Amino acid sequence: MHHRLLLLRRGAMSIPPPPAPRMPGVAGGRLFASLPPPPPLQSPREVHVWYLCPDELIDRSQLDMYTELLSPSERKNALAMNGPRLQKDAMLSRALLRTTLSRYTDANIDPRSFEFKKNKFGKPEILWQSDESSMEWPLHFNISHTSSLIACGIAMDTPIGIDVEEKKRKTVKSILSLARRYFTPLEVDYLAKISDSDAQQREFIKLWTLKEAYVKALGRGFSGAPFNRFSIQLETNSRIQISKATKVCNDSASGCDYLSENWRFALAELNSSYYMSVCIEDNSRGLYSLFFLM
């Protein structure tokens, strides 16, 4: 299982691949022997995101050792999934949250002890017990995935959400009937007037995977934070713009108060097939760039 490393920061990039884990006994640390560790995440300014292609693991071996350092109740979630499949991605999925998370600890934490609570929109966050100096490590998580990528971003001492779509996603009706349903007035208005069918589906996509991210890093969801309250403006100048819908929110009885516009995305293509979308609290207004190293 390969994994690639971005980072979404001030100024560098760099790609080193995941460290062994200290894990006595357990043959999964075999798959990371002889690898550097990841870079320190300097601020709360940076992500970084890992990433894989479940199809690049043929190797039953492998998966086999992954599987053990699941919880008993995530290999069994995995193996309720309909069809071998989605059973093996359900199953990296946690594999590489757990040892990623593991290795930002500089594998002080075993990638199977870590535990996992939800707050009540759904979204996990880690269950730090009361022998663990949780404070050395103020990690936040998101993980997305798509039939044919898993990815797992990683910040300190702030919120996160992570999106990645398909470039190419089907969608079984038209672009503006999908955005008059799901959008706001001006991100309709935005798509109406790209008059390139393969064009506007892509700045549907990228928009998707922008709100997507945006509500995730809320911790609400989409259940809780319907993507109709706000707009996601993408400027020519690369900067991406976030306001309340004044239409659903002037109402003060409108359940927006938890919306804001302090919040930093990156938006970038990976594979050439995907589009990714990082979403993050920041109070700071500073400009960030995204690198790709492969």
The other form holds:
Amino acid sequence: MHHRLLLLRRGAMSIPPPPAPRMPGVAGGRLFASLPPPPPLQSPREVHVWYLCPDELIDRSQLDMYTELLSPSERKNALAMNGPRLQKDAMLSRALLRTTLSRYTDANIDPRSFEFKKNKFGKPEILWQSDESSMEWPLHFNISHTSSLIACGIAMDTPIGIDVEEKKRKTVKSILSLARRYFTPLEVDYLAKISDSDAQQREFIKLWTLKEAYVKALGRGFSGAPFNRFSIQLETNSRIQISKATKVCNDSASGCDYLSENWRFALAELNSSYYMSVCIEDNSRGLYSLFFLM
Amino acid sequence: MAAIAGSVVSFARPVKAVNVSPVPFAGLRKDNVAFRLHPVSQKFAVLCAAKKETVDKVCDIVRKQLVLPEGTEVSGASKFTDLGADSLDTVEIVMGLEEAFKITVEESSAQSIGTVEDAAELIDKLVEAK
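Same protein, different condition: the form predicted on its own was shown, now please give the form predicted together with its partner chain.
What follows is the whole complex; the chain from before opens it.
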């Protein structure tokens, strides 16, 4: 039983042709050229991640077409962001999600058609129409973005969380003060032992993305899975281990009943500048291994 | 994407109540009021308005954390996510607020902070409770 993690890069997202008439003079038939169908998600142990870099998408007309895929409320939310750069990122984030989902339904569903809802903790999910004619795909997704990269993780039949961060992201607070405030004692010890400050900062970012990915996969929000109630350990054989911080759990009023440990993690480097963590639920007892394909 | 502040509470602009005897606001919920008003002809929502100094201080900390360009408008109504704060920014902001005001913010409270005003209100409440 293998886990596979595929990392896939897009330069452009495929969009179905807009309703006629086509805009004359739009550069590049490539805007409408469909990308090849994505590799199928072969099992619940497979995760695909599609990502793009907003700075590479500068064609105004292309951006307008992506914007056209969004729902009115998505457009409104994107425009509420502060400044054109954040607005563009918000639009692209939704466009990436919609086009990706569409491709994993064999383009049976137009990107514009997807509707979304939030679970009771605020995690976004696909809202499938309840009419008989529509099909449902057991697709789970999660999005993460930094200022320069947006990633969308897709899995079948299993909740997924993903978090991306620049490797060299500088924090305003010191690494150890952040760790002491938010991480577990085990994790603080791990970081404190690292004497080189750059290496320490990188390990902090790795742990941060892993913990974020777990919380996002659980879908209960930051307060549903406080960072100081579970430890993530990066072992030398590249295994990533999660465990409940039993002392904190025993001391806390609400305990840690909803924190489960049957989750699988992957940590990858993207474009040599980013760490990306992916977390999916795992109900199998099988061995897992990770493949990275570019 | 930030995992914090997934839901945003929006509420009417705080209004100063006049001609009402002072009552403690501890335990005031956003959807009811703890004191009786004299009947007035127009309906208005009275909420626990955060102190201006608190709001200003929060804006200051947010500007520094997010390294916002000069002239970016940050006010009580500003949403952290709209300003581009991700989850790491948000925890750093919360830590900055804890240090500045000498308080501790629980994760459950932190999650409900969507705007600068939310943060300022929470701070005032926590400072009051000390």
